[in-house]
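Shown next as structure tokens: one chain only, the form predicted on its own.
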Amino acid sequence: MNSERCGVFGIYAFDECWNVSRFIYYGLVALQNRGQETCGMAVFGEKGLKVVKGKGLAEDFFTEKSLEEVKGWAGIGHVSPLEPHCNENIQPVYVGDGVRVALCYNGKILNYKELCEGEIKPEEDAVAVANLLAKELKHSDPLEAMESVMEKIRGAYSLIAFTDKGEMIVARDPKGIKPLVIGSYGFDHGAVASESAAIDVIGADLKADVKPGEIYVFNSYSIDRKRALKDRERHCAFEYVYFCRPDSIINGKSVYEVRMKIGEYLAEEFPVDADVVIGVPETAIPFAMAYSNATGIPIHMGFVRSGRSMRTAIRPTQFERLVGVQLKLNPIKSAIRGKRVVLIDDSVVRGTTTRNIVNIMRNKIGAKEVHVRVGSSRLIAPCPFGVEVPGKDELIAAHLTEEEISKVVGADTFAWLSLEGMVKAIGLPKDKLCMGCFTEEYPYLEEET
């Protein structure tokens, strides 16, 4: 699965003696689970707004020298799992004449082609939104300008922009599909991030979620905020199952607690007589722990990771997905050989990774039985809001029954968590969740039909 589940981060120190470039760096490192292909930051200081960005992991791309060159007391940053064709489109993008704006966002603008004249590529949607905001800022204050932009754009987004006048503008789409939280040092709300874990990592305190449709504007003297647009909330369910770090809290819900609930419901819905429970690192580990607790089947460590955490499901090619699995997951043979194994994974998209893992466990190591349990519901449809789920023709759940999938991946049994179980585990009302990947019913789009 490729994805535009990017990570955004912003910080405003309100005191020129601060240098926030390292805070942004550590915030981006904390969000690398959301993007490993490009990174960048824009920092505002004595010499104005300076942007540095490029390809690779944040912890590799930024150096002591590059962080020293972008000193300042406020700024924004971005990580992405996508590599644009043009380096200028790596976020934060930096555009405008008269008023210059750096902008980064997580999500997808559905009507980006309507925002500018001439041809525009999908990867240039951030440029289109930044240009629109720069244009509005020529005749409006930042709060009014952002409100006007939100009235024109349609889609899922959590964005942070920074002007060359030293103003940081934060906004979340009216349905709150993408997560965005705000934190503080002391009394002042000064840090914003896609996930609360990034707020924790820089030593700030999580204060709240940025409300759907809400705008924050920071300048040297004040913070203004406004709930500009109101709509029915529809938070992305997949953030809880797969995207977010387990130590994050989004929309008031602990991701770790949701994942433990998922494991409990999996055990309730699909118990099996087995010798050992093994979770596929890393997202499925809480699922496996809770499944073990609920069934009494011992949990064992089944794999050891080689190298850094790498999202094999979001690697762009079949070769990389296959090699990625073998590189990152080396099985512990003594935990598997001769055992009846419950293998718990977070999601199954094409079935490639699962088939590879089951094959290693059964045919190379000698597992007696392998029963696959998946901590998400059946993934049957693409996502129009930036999570680039493959086309429906590639989604194994869209075409095969659980019995058929178990034969394809070589497992004894195979089961997905039910949709009802997933909703109960998240703990939010079903009508406040976006579950288009599981139901083919999408907010915004369903309103047009």
Given for the second form:
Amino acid sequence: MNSERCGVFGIYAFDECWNVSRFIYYGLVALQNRGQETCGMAVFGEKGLKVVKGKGLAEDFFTEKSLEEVKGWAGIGHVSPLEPHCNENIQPVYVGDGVRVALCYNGKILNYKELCEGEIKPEEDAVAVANLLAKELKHSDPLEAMESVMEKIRGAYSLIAFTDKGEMIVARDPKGIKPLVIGSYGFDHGAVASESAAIDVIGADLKADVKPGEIYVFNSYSIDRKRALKDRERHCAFEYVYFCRPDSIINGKSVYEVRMKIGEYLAEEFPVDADVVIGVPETAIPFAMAYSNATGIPIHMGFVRSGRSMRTAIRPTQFERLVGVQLKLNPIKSAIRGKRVVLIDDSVVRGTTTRNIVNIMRNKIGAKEVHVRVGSSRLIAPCPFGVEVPGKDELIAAHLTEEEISKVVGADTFAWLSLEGMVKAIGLPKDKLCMGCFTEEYPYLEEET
Amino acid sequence: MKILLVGEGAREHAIADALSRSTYSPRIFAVMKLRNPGISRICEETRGEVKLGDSTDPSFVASIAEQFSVDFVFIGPEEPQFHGVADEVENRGIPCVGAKRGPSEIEMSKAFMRRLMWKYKIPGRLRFMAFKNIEDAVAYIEEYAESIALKPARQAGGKGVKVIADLQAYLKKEKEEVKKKHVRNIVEEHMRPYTDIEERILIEQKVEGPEYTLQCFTDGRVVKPLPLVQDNKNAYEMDIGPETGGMGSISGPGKTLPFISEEEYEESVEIVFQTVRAIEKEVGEAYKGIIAGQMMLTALWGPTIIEFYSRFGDPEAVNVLPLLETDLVEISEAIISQSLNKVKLEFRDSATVVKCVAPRGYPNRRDLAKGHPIYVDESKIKEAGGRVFYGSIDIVNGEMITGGSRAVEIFAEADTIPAASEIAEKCVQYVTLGDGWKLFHRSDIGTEELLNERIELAKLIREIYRYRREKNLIGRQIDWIPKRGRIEYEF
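Write the structure block of the form predicted together with the partner chain for the protein whose form predicted on its own appears above.
First the chain shown before, then all remaining chains and molecules of the complex.
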């Protein structure tokens, strides 16, 4: 399975009296925004390493009973937005002979096919990496083994593995494309997660980002740490715009602060005379608040969501995307009727969701004007590192101008945040960001050509 | 002049070093459980002698003091004090620096310490419950889900403390399990060797904030504070990992730390002073020796007592004793004759960093950390600008062997803490093991980054406690427990 925009979590208690399976569970619930199709955990305790994994949301899949079966003082967990054909490929994968390794990661290994002999399906990339690590562990200590694996694999990865000897191995790719942070709970646990919000949710304190190219090895009596590979950082810009929870801090930057700045710059770049600002729940709400603060146009609650948070752009099928929109967004008529509306959205991929929303606002409720402002720059290219941006032929921004898009979605005006505005909002130097989906220039790939 | 030093750690090495600098050129004798290389060398250089044996046995120590007819005895660690070494030495007419059995109760019994603070209304006290058996402690834990510190009721070599923040209702069950298991662990493991105290378990309210240690000389009448030191208790970098005796510490420049204000420093000294006076009233004996407050800046009070030491901290002693410019022999004599008010303490105005180097396995698997041959290239360390203080190392057949705890403490001095940290960091590589086992230390201690974290935390806490003071809320806490109603705690 491609470990596209997944969530990873790991925890290690230094005192064996702890049972951490529920900590992992809540860590995964906190990371559910990063994938809702499969979930799993591997926990190490008195009975060795136990794995439980399956389809669905963490809250639905894990039960009192299944958590009870995987008791232990350390372990790892994973959530994914993709559904594999084969249950064994759900992460954490668990492989090896002699040395057994459970492994999960967020990202995409570009050269997974070269790692093992024989045919490997795309969804078996994690299996291939885990097998490679297990092989290395037969003759090296965990730090050396991971270092040697990192020399062989190429791509984006925030990875956590657990050996059947009780060692937790953490690694982040040399460019640090995907986020990964480390935290601590007093004298009792160390924890690692894709987003700092998961560290907060289990009551631990955020300590730092795992640095690009860095390896951590936890065991019951030490933590080893090494910057194994050094390269220029290229942090994913889309994480800030769309993927991360607003309460997370990644690569030292508060996602909420970035999103407020995006709203501010949108107002600066594309002001419009209007009566009300409305944000599309949930990612675009901070954009809309900041747009309203900057322009003085009042913000209103335009939509109420039914059911659980579902992220429409990342649902696997078109059908579910449509169902997702209807369920997700029921408009509040009195906030919209007869008003000139600035509608703030987080991203526009195919234009389908935006078209539906504008259509509802205008034709069903009677908004006087609808001006769409998007908090991301033009999404013009797919992502080789697994951020599930569809192919170029499905990306509206790659084919139409803003004016054309405004006609397609039925809006009065339509505008994306400029690339410069987005970079400025993120607050990291442009050359430290991966902006492949906005520019079609990719780290790792560009170096080969 | 002849002095007998009791104890075998890096702290005692620093004491021996400070004593040996005296203008009285004292001969230094030592009673040690094992042969600390640093102290042994100082004894040799000053024409003293080393006696190996049980340094906690009063008659053994006193007989050695008599044998060498020393002018006074200086006790480093707490256990000899708890066993009454100072009392026995004084009974035989030899003066002693180091708390007697009575006053040392301030460290030995954590329940005594808390009760004393409440009885004499000393600021910086915390709510606590002391239990004599597992059942009562477990019943309390089952009733209240709180953020607490679970401690052995007696000082147990700094081990056995567990701090549980219990703020997520959805993880309450897991935490309750751990609290209960740990209560059992305290009684059955940590407290098992000790029959000299009835209470077994102490449960204290958990507080948060930056920690610091205030070490003071006292003759029972006045306290003379040393510069503040901050120790780092987590085993691994970035404050991750199990609790240790301390992996390294920072001090200076000047008497306070970059994150503690002058006012907070003065208030901390006042707390220690009031405690010293209260101890004398309670036990009927003057406190003659060293007292240290392990303190925290909390929202509840500002300066708050976490624990008291009846001795110098380790590694904290190693930060400040090398900077001491006043003659330690004169200080000792002033403590003995209760004329400490006449002594002016002077320190070199530097920032210091101490980094402890321990064999892997410390603190939770001391069996793995023990028994490795260790080499220290002192001349290289000196060249790099640092100094070595020997800790948990024994000399066996002329070879240095690790004892399972922090083996070496590297001291470095500079204008700023980060600069001292860099020096210490360069020195660490000159400590090596001879058998392929690995050593570890914390490279982050004293770095700008970690220091800024402490400064930020202190700012946050300072804002809250100052607000509480303004609103006259200090010393009061109101709680409401379902079905029990409102509870008001008057501090």
